[in-house]
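In structure tokens, one chain follows: the form predicted alone.
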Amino acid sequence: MSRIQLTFARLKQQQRKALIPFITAGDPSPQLTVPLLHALVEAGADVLELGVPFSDPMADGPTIQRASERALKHGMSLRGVLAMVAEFRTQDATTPVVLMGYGNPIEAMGWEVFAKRCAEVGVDGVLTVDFPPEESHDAFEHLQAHGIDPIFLLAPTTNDARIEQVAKLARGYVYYVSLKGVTGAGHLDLDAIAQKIPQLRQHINLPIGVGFGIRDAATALAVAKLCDGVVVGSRIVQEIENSTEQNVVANVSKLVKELRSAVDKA
């Protein structure tokens, strides 16, 4: 059983929901990424989503776009991100780490090399935003061969046929994009989420995490009542952007503790 499976099984037994924070590797600096990952865990994160910075992050709003720009200015690369996971694993052997990004850097490295390296450093899952299920069979065969969970996005516009496709390929959990738009958008429709999740569960046996547009504790609580995990990205990245390097770890920890407390009320 994978680290992701074990985590969700433990949470289900405890009747708790997963908190899944996202940060961009290399933001605000490469030296602070691993300390931030540890701080997220200490503050109550169950699964970590680590963004691989990319020059054209099409699914991301301005906040995460700027995070990618800052990270790339620091010279961050996919190899650098993998090295960060390896460093994180020297102190934490249990918290699942999911890499979230785009296909271009992985294609440049080669999927077979990438999957092998992921297994070596302790990556548990990979979510590639611009690889739909129709185009991902060969790529994700390499991931599954090395025990890495391919994780897919589903959207409010996803029909039953596409949900069934994802259900066949996905492992770990499924990430439901809660709105029609980019990360950080502010028009979350809780009623629409409540209507969509039962449709997804008709086809998907995996845990369902919901993200995009979750910006505060109240929204995190409301969403947690509807699904298995709450993904928070832009709000955390915004906290990083608005902090200094001296107080960023403390500020992010405080925010994530507030989110953890809210999610636990679900």
Contents of the next structure:
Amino acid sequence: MSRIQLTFARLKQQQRKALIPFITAGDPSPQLTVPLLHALVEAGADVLELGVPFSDPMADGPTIQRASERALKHGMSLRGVLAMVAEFRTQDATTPVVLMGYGNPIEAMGWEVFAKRCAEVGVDGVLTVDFPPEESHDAFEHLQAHGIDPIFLLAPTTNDARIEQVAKLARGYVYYVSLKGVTGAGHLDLDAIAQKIPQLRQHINLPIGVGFGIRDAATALAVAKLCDGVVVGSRIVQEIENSTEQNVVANVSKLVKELRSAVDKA
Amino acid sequence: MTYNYPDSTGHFGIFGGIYMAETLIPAVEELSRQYLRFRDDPEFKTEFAYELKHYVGRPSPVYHAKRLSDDLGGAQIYLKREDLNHTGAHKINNAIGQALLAKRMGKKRVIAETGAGMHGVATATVAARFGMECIVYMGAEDIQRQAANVFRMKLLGATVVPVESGSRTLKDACNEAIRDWVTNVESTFYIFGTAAGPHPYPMMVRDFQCVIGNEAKVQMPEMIGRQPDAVIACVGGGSNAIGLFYPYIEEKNVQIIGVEAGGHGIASGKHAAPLTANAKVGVLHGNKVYLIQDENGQIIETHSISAGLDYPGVGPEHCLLKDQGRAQYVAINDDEALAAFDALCRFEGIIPALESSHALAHAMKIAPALGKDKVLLVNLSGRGDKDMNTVANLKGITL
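With the form predicted alone in hand, show me what the form predicted in complex with its partner chain looks like.
What follows is the entire complex, opening with the chain shown before.
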């Protein structure tokens, strides 16, 4: 079993929901990324989504755009992100790490080389925002050949036919984008999520994580009740932005602990 | 074998495709369905033709730039006068087509990205013409360079949103328009300005712009008894170019030349010429194309004197035409474009857009070595009124 499967199996046995925080690699600075990842696990994260910064983050709102800009200013690259995962793995052999970002940095490296490097450093899943299933066949052959799970997004606009298509390719878990918009948007519609999840479950046997619009303990709890995992991105990145290099690890840790205890009430 | 692209999944060989976030995929698929439905609908075609004739002022004439040609002493330069269209550039052809489609799809809100402002003005114009709300995203840097066009859009009732992220130019305006679309996907039609982006845009924009080449194919034989020896157009995203080129693809005796923005020169790295500079294949704004990027796959800031060509990518069909060898792509530097701009003003009394000046500059470069019986047809894609401030600044004059 993969680390992602093991994690969700364990959570199911414990009757708990997954907490899946997102940070951008290299934000606020490259030397803080690995300490932040360990702090996230310490504070109760089950799966880590690590953002690969890109110059043109079309699906992201201003908060994650700024995180990407900060990371790129520090010279962050896909190679650098993979090296960070390798460093993280020397101290943590169990927590799944999912790389999340846009396809072009991977295209530039080449999918075959990328997939091989992912397997070597201990990446478990890859989510490319702008590579839908139709354009992903070659890419995912390489990922699967190296045992890396392709993680897919589903959206409120996704119809049954497309859910079915994603179900065939997806591994690990699927990420349901709870609203029409970019990351960091504020208008969470719980009724709409409650309606959509059963439709997804008709086609998909994998755990379903829900993200976009989760800003605090209350929204985390409400969403956790509806699905298998809660993804929190912009709110954590905002905390990083509002902290100093001295207190960022402590501040993020405190926030994630609050989210953890909320998710555990679900 | 006849040329027949894109394929049913929107690919031009390895280029093109639909590289978009999941939320927008159903919208793009719906757009394809609706476009294919209306493309051959007689009523749609009649309405489009009517608007092109009575609102845009088509057909645009072809003009023999005789004094300029005589001065160069070689090939004859002819100009396809897209600058005479309503709103002053070829952009209106496509904006009308997409607005008619938006109307049929029941969309009351349209959005657009713009670089030089010509596509923004065209979109604001058709939005006013058809009674739609219009939001135009424009890089803050371009808003500075193109203040007159910003004012024009506002006069036409559009909201112009400055984009402060990234390089604050066209690519960032595209990013922001896509962010708007993903947020307002059900109410909004994205009137994309160039023959790039996710399928069906490269095909649809080409089809709407093909009126340029289709007219030229009739006009040239009327004027000179045959087709030209070469057709030449500037290429940013490449919509005016593909509009001229596409009807000539099967005319094997006609050379096709696309002219990219060489900026300070290809060797300087400060340019916007992915095809000429042999940029690597990459993915941006919904399609796979040749893309100016660093070794890590990050998009590099481009440079051109003309905001409309200042873009790191290029439409997928141009990428294919380059690979097939059917079209040739070259670059013209800022100073060469400016010299051509001046020449057309002085010799012909026509003030061209800086974008179109690139195409003209290449024609002027090759004309002297060609015989006087050779004919070069240059797409004069837009007029230069919008560039008065830029040109004055470069000449050290304050208006």
